[in-house]
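Presented below, as structure tokens, is a lone chain in the form predicted on its own.
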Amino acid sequence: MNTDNSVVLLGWSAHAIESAQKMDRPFVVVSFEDFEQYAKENNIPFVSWDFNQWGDKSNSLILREKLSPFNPNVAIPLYEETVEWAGALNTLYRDDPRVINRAFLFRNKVMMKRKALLAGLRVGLFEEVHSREQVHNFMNRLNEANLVLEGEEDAWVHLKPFSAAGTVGHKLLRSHDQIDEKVVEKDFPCLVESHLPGQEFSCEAFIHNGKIRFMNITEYVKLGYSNFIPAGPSLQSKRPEIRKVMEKLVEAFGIEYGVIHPEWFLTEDNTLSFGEVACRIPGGHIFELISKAYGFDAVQAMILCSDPDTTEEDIKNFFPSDEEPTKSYAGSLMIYPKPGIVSRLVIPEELKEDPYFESHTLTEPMEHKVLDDREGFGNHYGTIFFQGNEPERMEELLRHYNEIDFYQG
């Protein structure tokens, strides 16, 4: 691999910076000016940039010029908000206009689902809506399709922003009354879609030259709260079918380099439905868990796979086999305090003494009130990490401690 060119990391991530520092190649971080002083004090190559501005005085051509002293050849998005910027820069570096088009595809959930539908992947019913009335009409059409009778429960509708990451802005609407109660004008325009049945899980695929070089399956214990890697035996047994739809997704979306993080739904009759896909570091500490479970640095893997100049030998030497079962499972539980007054942190002794307990990032709070109208799941106050050899025990622990009030009044 040519190590003369720099890797551009779009967004500030201490974890990603530490991983890049351990690689034998230069890099430069692009982020908001708030981080510039810290970067200078710690000798981190840095370019100040406001990702929220796009116009004649702030565009990819200007950013490319600011980055030119670092001799970059690939830009990597670390966060959802930097995906389009990475696409724009890589279009310039690779002289390929389709790269930016794919970035726009990843950032618009309606476009994304249309593409998946055209590729023959199974998706739910979805529409782009611009008013509360259109949401009501969508629910009515779902009710008709599901043969819902008067007095029965309405068909569930999921409302999602086009480009927000994770659960931000996601609203589950279970009735017409909830549409009137929960939906506000600032939600529009947005995506509405039918509820997909089945077990939700994600895959993390490292792709180079259009081929999946390593694929992980992450088991969600409670969406937005807890997951572990790799998935347990039941979900892993479906790996061949999951691999096929992943390859179909890669081909349909024209993905050549980098990492994708799609979410799927698996029903009891083994039907797989496509939820959505992102092409940046996944949330939920998934990269950290991958590194612990498989023994390689997931950020370094992303850098390798994002660079077209990475050789086949580099790829072969870096990744272990993803078909062989790991001897260790890594899990994380994000802690969200319940609404009410919070004044202290209480960690059960049984947690500290459990052999699967690894570490936590929970801190003592200042007294404050946790609101009950938080966006998405709200901000988590820290994470508890587990590691052990039995997936059943891992799931049991994640479910148990999700019910514990770590932050109390």
Second form
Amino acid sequence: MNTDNSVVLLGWSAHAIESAQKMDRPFVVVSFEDFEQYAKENNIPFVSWDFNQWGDKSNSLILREKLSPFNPNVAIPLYEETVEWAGALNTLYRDDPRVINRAFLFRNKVMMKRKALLAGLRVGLFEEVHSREQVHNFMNRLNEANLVLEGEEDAWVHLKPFSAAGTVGHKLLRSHDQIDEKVVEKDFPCLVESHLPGQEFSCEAFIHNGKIRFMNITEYVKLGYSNFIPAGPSLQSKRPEIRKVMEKLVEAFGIEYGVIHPEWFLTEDNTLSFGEVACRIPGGHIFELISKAYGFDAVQAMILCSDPDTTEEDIKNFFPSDEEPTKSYAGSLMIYPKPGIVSRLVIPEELKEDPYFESHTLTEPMEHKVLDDREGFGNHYGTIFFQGNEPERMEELLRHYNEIDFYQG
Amino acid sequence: MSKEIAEHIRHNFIEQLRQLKEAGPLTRPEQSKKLASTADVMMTQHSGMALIYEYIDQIVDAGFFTDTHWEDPAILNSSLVGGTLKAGGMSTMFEVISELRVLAISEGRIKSDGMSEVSAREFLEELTVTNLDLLFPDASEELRNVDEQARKHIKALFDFLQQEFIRWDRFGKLLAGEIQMICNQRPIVTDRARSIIRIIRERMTPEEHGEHSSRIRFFIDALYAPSPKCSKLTVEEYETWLERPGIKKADLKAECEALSDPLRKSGLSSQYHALLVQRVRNDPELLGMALGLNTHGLAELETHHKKISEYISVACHPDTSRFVYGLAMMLERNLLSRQPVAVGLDQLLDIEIHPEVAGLIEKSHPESRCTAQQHVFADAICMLGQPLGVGQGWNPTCQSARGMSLWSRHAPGKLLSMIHTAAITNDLEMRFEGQLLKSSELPEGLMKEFDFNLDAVSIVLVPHLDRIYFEMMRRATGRGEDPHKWVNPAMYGQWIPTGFSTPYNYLTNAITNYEQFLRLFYVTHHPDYNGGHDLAYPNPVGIFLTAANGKLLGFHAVSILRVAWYKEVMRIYFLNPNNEGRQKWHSNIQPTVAGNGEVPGESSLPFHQFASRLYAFHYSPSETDGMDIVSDNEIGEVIDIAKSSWGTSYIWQDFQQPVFQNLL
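Having seen the form predicted on its own, could you give me the form predicted together with its partner chain?
What follows is the whole complex; the chain from before opens it.
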């Protein structure tokens, strides 16, 4: 293992810091000033930095200077907002100008899709739009292409900000009326795309030296709410095909080091369509679930793969085989209260007694009103974790408890 | 009793504990929560509590309490434990585990710089003493608001502490006092007193009773050995003995004399007593003796002996033993000469109870050998005999309990007729402003889950009364004034005076013209200002219910029964239907149930203290003269008390117009 150079963690993540602490190599955390005091008190190497400022007085050259006492050789983005900073630093560390361009690729959903299209991956119809009018036109063209007749339902359109994590700012528009109701000036410019039918899932690939060293498939039970790892047998049976498109993606995007987390759609006729891709720690507790299901620390794996100086042997020793079935499945369900007055937490007895129930982080609420205005999925109130041996049962539980009101009036 | 913890739960708990040990300071709080979430289900039963206790040193060492309120045992405060336990959710779970840590410190298993073994023991003693309500859960207002899961945790914790720590000798005095106070109130449902007595009998040796041994002995005997004969025989053997042919009258007489004494002194009837009364029911002399009747009661017995004997033959059974005390009390009220009562009871003797109602009654008496009809009849007698012994159990139905108590005192015939209708039809009708309300056609009221810790009459009536009350409130809401103004007279009866005053403004959620309100209360209720009168009928009033720290808990319904001097203090005597008249309302506002001239079942407070909690009352509009002469000092004092307690939850406003609009 590279024990000479520090790894730079961009963003404050309690889990990532503790995982890094357990490795035999130096690291430094870069994040907002607010965390400085805590870092100092707890002996966490820290450089304070405002990721939102980018200019003469705040750029990658200055950040590199500030970090130089730590002798770093790689920067790892933990959050979406730090992806281009990591790209910029790694460009400098590796002396390769394309690294930053790749980072921008991850930060702009239109560029990303264009690149995927060029690489021969299947994507939906998409466009960059600057006004509501253009969204209407896009829907009209989709309707035409789908041969929608007057009076029939409009084709569904997804609107997404160019650069936001996961489902943040995502709006599903099912009709022209909804374009007028839901879309606001602030949304523009943005991406619109056709609705991709099929089963959505994600894939996490740990890449070193341009090769996928470990690949997990995550089964989404309900997008943004629940998923489990590894995916159940039906998705796993598509593993060779998924591996193929993943390799295509890695090659097309020129990714050499780190983790990518793309989302795919699998249609009934076995076609895989590309949704989007991120290169940071995925949401939905995916890293936690990977760690539980496979028995390795996913953050450490990310650090290892991100460092060009990591040896082949280190990589080999670190990962288990991703072809063999794991012992058990790890799942998580994020709990969002329904709109209305919320005053108490009610956890069904049978959940706590279920052999698959592992733990939860739900806390008693203060009485308050939950508004019906969240975009994307907003903030969840806590998570329930499951673990067990049967993927069917896992799916059943995640579906069932997603219907339960844990927060009641 | 307590089943074993499932293997997967045990395994999961140990796994989460392992992860807590591995967690660093950043993720430790989250992992502590996860560990608590797995301990949750274990904490509801003894074996689970024991398992957590087995690992308590590891839990503490792993940093479970680090950076929490519980971190340093030195600053734990036993008087705060009860409140935190009742908070529910994670707070309850952390608190329970904190108690287990203190227990481990007291046993020397965990060494702590902040707490010695001795101080840990003292801590647990204080905590037990201040939380007898948790050790022996009753139905006080504060506990009823506690989440059910937290209640289970609390129960399991105290069961565990009882087994592991509580040395009963230290608690003899306290427990004797507790039983005494419950009995002083003469509740119809005496389960709580009975369970304390049973626990003492099972857990304590006579030497452990300490200096209060004779008082404790008295209560144990009242239930388990009310006579020398009973002390030698089981209930079954006693029954055989009583039925023996040729048993001497003198022997029966001796039993009657012996058993009536603890009955009258404690209000507790034993199973033996029910058998004895059944045996002597046809002999008025012995029966009068067995019930310990006064002259009123004896006269009633003489006049109505045949009827009474019939009541006994129907309803007196070891499983309805409270009937014995209720019967004695009813006879002394001389109700049987009233036509509506005599007819009402006759009708109840032979009814077919609606299957759903019968189901509820059976649920509340799961081990009873009696029929639902026997329970309803026996408890109807109790309710007539002990109008102030009605309680609401865990249900948020103070209005219904208050109503039954009022009817028992002032409209017993109406009460019996309601019981009759509801028991047969599982339905009840009342009129509100000329319209008929039928409970079966109304939506759910305040009560969501029925607590069955109630007498059978309440079980029959409360579900209906609750719906009707809720519907009346719904119809009277939105008139810009407190709906009770219209609902109380419609619900309880036309004797409720038509004047109604409250300082609480429904539209603005503010307290307005509070001083005026108080002066009106004084002038209509305080004998110094109203011409020296007591109340003719109970006044159903609303109070701001506050916790021991003075903080507002919510609105509560009580009845003012009378106002009288006692030892140079003007006191208000009232019925608190929550069956726990001693519940502390603030650090220095502590209603008493005995020792200040209270009749059993009454609570009392000095006039001004009660006034400081009042939020609504009825009055007669013709009796409002002299508001200005009420002592300014006294009014000022009441305002101060109010503002510093529940008053902090409201905005205070004063307008010039009078609040008692009925005067205009």
